[in-house]
Amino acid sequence: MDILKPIAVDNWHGEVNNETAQEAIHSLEHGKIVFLPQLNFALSTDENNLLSPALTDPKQKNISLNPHSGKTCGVVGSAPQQTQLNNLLQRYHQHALALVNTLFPSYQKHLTAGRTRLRTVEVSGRSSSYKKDDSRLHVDSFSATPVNGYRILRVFSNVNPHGVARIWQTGESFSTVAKRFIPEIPSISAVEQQLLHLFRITKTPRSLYDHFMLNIHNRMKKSIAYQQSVIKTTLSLPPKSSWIVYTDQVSHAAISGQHVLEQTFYLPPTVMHYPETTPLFVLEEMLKHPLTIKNKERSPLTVAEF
């Protein structure tokens, strides 16, 4: 099964017909990458001049915008450069939001916007701990920011000005990954969940869902045997293309490339068209008990991430 599902969209604000929208959401929720080979996020000459690793704080992997406060962090450039980068990220946020609302209209009222990021640093050869090494296959989960079952949806655009592709690898289905790692993950008590929040290790209490997802993420990356033995598919994602993927579901690794824009959104699993494909459903079926903290009417990310 080809992990990439090409969709013919070439306009961030254009309309799509119902057949295209249905095809896109079926592919996305069933663990494919919705690939938009004709969807370019065009940069001006001045914006292209901002694509320099020298403008990214060396302590950070990227430059990021909080779309709720409008503040940008991770920049070490001049004040005018910071303003230009803020404007660029604001524009990408608006374009990505319009795209998701168009392709997946049923999501529109349920989206919580996460950070907008510009990744200018070359992935290949970057030194980091195994937990932060995105060149190892993993599914996304956050140690400090529990999502309590919410989906992690990401829009990417390759804006490399030198014609260099972004190289990804993908691995097994989420259910196969979960069957491999869940048996070796110890449970966590309600007291431990609360203490993590009390001592500000997590921004909200860590649900059982987050506990198991984080352990899957870490154990995938830590196991060299797994990384070497698992069957991988290599993808070349060219400049002037974009793609959309549930990174909590699709096992992925960024192998090489730089100059990529990214927008994160969070969605409750209850609004999925195919809820049986969600990591929450898969894990609850395996473990035979609920994994989320109830009585949360709004996204746990609304305040916590920022």
Ligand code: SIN
Given for the second form:
Amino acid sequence: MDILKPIAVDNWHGEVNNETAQEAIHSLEHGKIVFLPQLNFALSTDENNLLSPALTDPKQKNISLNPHSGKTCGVVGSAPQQTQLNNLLQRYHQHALALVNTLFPSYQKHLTAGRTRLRTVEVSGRSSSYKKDDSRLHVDSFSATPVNGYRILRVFSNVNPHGVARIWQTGESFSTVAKRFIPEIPSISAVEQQLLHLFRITKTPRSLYDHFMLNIHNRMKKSIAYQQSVIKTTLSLPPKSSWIVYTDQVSHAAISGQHVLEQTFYLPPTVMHYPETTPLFVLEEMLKHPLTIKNKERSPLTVAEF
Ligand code: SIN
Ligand code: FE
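Please could you give me the other form, the form predicted together with ligand SIN, since above is the form predicted on its own?
Everything in the complex follows now, all chains and molecules, and the chain you saw is the first one.
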């Protein structure tokens, strides 16, 4: 299976014919990366000058915008640089939203935007703990931000001004990953779920879904034997291209590259065209019991990350 599904879109309105739109959503939900080789997010000369790791707070991996509050964090530059970065991230947020809305119109009413990020730190050689090391294959799951079964959809654009591709690797299908790791993950009690929330380790109660996803994420990254033995595909994602992927489903690693923009969206699993492909469905089938917290007054995503 070719992991990349190329789609010929060259503008951020994302207009495609009906057949292409069907193919795009089928590929996306079946764990492919929708690759838009001609979709460039153009930066002005002034903005290109902002592409420096020196402007990123060394304690952070990236500069990020909360598109709901309009606030940017992780910047150590001057006030004008902060404003320019904020404008750049706002513009990327709007473009990524327009793209997803047009390419996947059935998602439109259900999207919750997460953060908009600029990563200017070279991926290779970025020292970090194994849990934060995105150069190891993993599926996305965030320890502080339980998603309760919601999907993590991400739009990326390589804005490298020096012609440098972003090198990714992808691994096995989600169900193969799950079959490998689920048997070794102990469950968690309802009391433990509440305690994590009470002590503010998580922003909302951690569902069983999040418990298993986070364990899969951590155990994949921790096992050197797994990382070395699993069959991988290496992808070269060139500058001036963009790609869209369910990073909770697709096993991925960023190996090298510098200067990428990224927009995260959350989506309820109930709006998928192919619900049987979701990590939630796969895990519930394997474990034979429900994994999400039901009857909550509000979705965990109304508070996620912010
Ligand atoms: C990741 O989502 O693991 C990192 C992606 C990237 O920085 O290219
Ligand atoms: Fe990731």
